[in-house]
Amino acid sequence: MRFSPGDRVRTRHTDPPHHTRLPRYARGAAGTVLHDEGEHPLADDRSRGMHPVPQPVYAVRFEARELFGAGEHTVTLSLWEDYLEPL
């Protein structure tokens, strides 16, 4: 596991040409682990034919107003660890 309960981690900005589990409104958005959810593969190459090699899902939390712009809530989002970098 390269993240704990509590990093500030950084979604990666990126726009592939394929499918990813990566919603958009997150892309380059920055949130705090909360907790792993076990692994499992990427649904991304899965998606194109691939046989991934299981890898860490985390829940991570993000200000509404770090995706959105404005919101008093938060968003809580499972993110495969390819996803994420440190903050």
Contents of the next structure:
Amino acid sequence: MRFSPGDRVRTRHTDPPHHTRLPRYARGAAGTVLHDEGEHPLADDRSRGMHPVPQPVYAVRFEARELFGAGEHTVTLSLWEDYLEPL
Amino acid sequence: MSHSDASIAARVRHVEALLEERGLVDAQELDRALEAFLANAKPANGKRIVARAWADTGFKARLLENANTAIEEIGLSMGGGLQQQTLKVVENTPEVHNVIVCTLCSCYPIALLGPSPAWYKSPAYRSRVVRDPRGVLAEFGFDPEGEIAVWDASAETRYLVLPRRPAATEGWDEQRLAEAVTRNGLIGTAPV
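The structure above corresponds to the form predicted alone; please give the structure of the form predicted in complex with its partner chain next.
Now the full complex is given, and it begins with the chain already shown.
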């Protein structure tokens, strides 16, 4: 596990030419790790017929203001470790 | 657009027809597997979970800690589909109201809520509730107090909302409590 609850992370900003579970609205955004959700094979690789080794998935919480520039709510996403960089 | 008229649905039907034509799968076998799964997949399951959590604080604590093992105590499970899914129960409080969405497709705890309603799968709900949850909830006639936490089921975890127990339900048994819960309450688009 590379990240722990409370860690600040930033999501990757790349726009891959294949399936991904990092939604466009949450790319390049700074958030906080809430908890881990176990290890799962990366959906991006599975969708391309690969057999990836499972990697940690984290629940990461973002302020709406960070994602959309406005809003008082939060949005929490489940994100694979590959999508995240330490902040 | 609903799932049944999506282009992927046409492709799935075509692949299914080819598999049947070549004798690789039996159409009745597929129907039986689907029927067996859906026969037990209904909102009554989710309502029972909530009623037990309201009635039993020990169960509620276990449910919030590890929902997959807690729901086995009342004979439910997240298995039965292609793979066992992780369930995360998120609790509403006076400070935080939770809402569930899947912006990428339509991930949903089918085993506990049955097939999802059309609005849950609609591009309008999926794109708007992450950006303006209070505006979307207002269209459901609901204005929750406190902060709103949206959960986007973007990976392998499925979410279920634990609504706040309504006032004046002291002494109600679990069956009566379960009847007070609505499907939308379990998604977060209704108070209970």
